[in-house]
Amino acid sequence: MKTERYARSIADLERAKKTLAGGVSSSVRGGDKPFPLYFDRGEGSHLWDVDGNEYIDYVLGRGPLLLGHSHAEVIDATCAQLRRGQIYAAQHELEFELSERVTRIVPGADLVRFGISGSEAVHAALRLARAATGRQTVIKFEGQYHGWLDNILYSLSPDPLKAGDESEPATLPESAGQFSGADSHVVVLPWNDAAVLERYLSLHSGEIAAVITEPVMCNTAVIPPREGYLEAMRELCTRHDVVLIFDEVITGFRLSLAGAQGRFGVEPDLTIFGKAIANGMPISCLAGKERYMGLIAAGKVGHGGTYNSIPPAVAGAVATLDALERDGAAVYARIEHIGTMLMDGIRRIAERLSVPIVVQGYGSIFYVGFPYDASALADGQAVYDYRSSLAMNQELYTQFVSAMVDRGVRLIPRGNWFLSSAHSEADVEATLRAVEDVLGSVIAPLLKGAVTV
């Protein structure tokens, strides 16, 4: 690692640690590789750090920058509203302009409410499901993330020695200070196994208020649903009168204009969207069927927030959806094309260099990982749930990420790659040159035992 490239970032981090807990404002950022960098500006698909280093960015604010950094239409709309007012703590016409767009675009949206963060939208959805059903228990899935609040932060990355049986996982808190899973009325099941879900609902249907899921398991290895899995989940929830919640904070407006539900043709009862609706501006959205959202409209279920529908963010969201819808949502074909070109290129380079690799997902978001055992690649989809993701060598991928940063490509340490409409074929070509260099000069020698990870 070339530490001299990052002298100012290193100094900034040490200064920040004196007054900022851990030197970062989100614990996730503390795990950035090679260490948390400080950035100065972003434009399109590129970022510049405080040392002047330029990066092709596949982090994209952890996903929401579908149109890339500093998109002119979004910035112009946001700034124009800022000059008119920051916050009214009251109604304004932009919020129903946005809600009209969402209900037109999203199949499962009859009514919506806006907030600030995905975590609070999840909280509202769980409250709504419990109120609608009169039940307490929520089913979530091992390896999935639905925000950092106490009542749902369970078994995101559980210790396999404590996680219990694969078909009946333990419900483990991710942080000190949380209640037990039993006290929070949360049950964890394995994802992508319809038989396990059917068995549990048959035994406990009178207790279950909701099933909450990422429709694509983006927080663990961008795992696609098995054929028929989401359809089976929908049918089971309908049969047992359980509220089906899609957490589309990552997949929303990314897998298609209508998100994962539009791509797969499966409608949930409630959907959570995050900052992607506004190309990264602070906003979230709870959308759903009138049967459920009507409880909020009638005042039977409380939902509040001083910053809800904050005008600058709503203005940015209107501009974002207008850009995404333009020309029949043609932007999605472009993103898929660029992302697929990148995925295929990584696979070809790895094959040529005899480096076992997993590349799975979609053009707009995919996962890259190195398996401990190359024979796992012979069985089709190498990673299909949380337990199978443990077969990926995270230490080796950390080496890959650090080496890529040195070569001007910024990646998320856990393996996700995000694409935007701003990424170009030239970006792909430059990235693939870096990939070839790193796989050949860093990863291949590590695999051959020349260096110990």
Ligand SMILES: Cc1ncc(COP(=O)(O)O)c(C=O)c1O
Second form
Amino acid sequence: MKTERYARSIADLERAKKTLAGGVSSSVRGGDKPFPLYFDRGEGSHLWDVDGNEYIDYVLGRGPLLLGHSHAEVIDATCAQLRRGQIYAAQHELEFELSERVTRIVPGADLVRFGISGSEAVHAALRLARAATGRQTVIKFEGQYHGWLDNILYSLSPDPLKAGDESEPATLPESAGQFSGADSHVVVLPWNDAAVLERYLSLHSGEIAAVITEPVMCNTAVIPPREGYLEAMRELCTRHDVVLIFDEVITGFRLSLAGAQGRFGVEPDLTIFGKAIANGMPISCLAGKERYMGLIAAGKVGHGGTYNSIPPAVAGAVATLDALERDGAAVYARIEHIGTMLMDGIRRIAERLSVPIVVQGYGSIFYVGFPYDASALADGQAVYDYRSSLAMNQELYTQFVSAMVDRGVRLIPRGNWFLSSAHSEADVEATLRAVEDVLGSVIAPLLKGAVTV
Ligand SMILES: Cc1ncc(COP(=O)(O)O)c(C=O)c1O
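Pass me the form predicted together with this ligand as well; I've looked at the form predicted on its own already.
Next comes the full complex, and the chain you just saw is listed first.
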């Protein structure tokens, strides 16, 4: 790390730590590499830190900024609404403009409710599933993240020595202090294996309220679903009368206008949206079939929040969907094109420099990682679930991220790259120059054992 490059950020972090726990407001940010930086402004695909360094940003707020930083239409709509009032604790007309829009776009949405964060919308979905079925237990998948709340924060990145058998993983809390007892109602299964789900449901369906899944496993290696896997999940949940919940907090409005369910043609019973729905304004959305959402409409299932559907955020969401829907949703083809150029370019450079690499996912969100053992790449999809993701050398990738940040490319340490409509071909070319430099001057020597990782 070039410390002189980050002098003001380093001083800011030291100052913040005296009054802000860990110097950050979300524990995830504490793991940023080379360390949590301080930023001054963002525009389009670029960010500037407080030391004046400029970055091409592939973090994009960890997903929301599908249209890039400070998108003019979103900012204008939000500011115009702010001047008319911030919060009414009452209804307003933008609210149903947004709900009409979402129910028109999303196949599995008859009714919606808005909140602020993805975590609380997940909480509402689980409550709804339990109320609808009268059952308590929820199936989640190892390596997936559904927010930081107690009843679902299990087995995101469990220690493999404690995580038990691959086909029957243990349910392991991610944080000290989680409510003990919640774990007895969360079953963790490996993802991308329809036979395991089928076996489990055939034995225990009478206890299961819901299956919750990221339809693409974005929080571990951006793993695509195997051919037919989501369809099998849908069929099994229907057969056993279990509520199928798609957590589309990342994939929603990103993988296609209608999210992963639109892209793969599989309709869940309930869906959670967040992030890209409002290009950076805080809003989440629980959407679903009348059969379930009707319980909220009838007042049988409680759902609340002081800031739910605050007018500036809803105005931002409406402006975001305006931009995303424009010209037959042409923005998606553009993002896919730029992202694919970048993925192909990274693969080409790695091959030329003989650096084994995994690049997988989609143009709008993909994963990059370095396998410990290059022969793991031989059989097609190298990373297909959490356990197979352990074949990736996270420490080496961390070094890659720090070196890329030093060269003005901001990345997420876990390996996810987010793209936006603001990223240009010039951004891709500059990024690939940095990739070539880092793979050649940092990663290849480490792999050759010149320096021990
Ligand atoms: C798939 C998924 N679900 C839920 C959440 C939680 O959303 P929030 O951070 O808005 O609470 C996240 C956050 O990254 C996520 O990736």
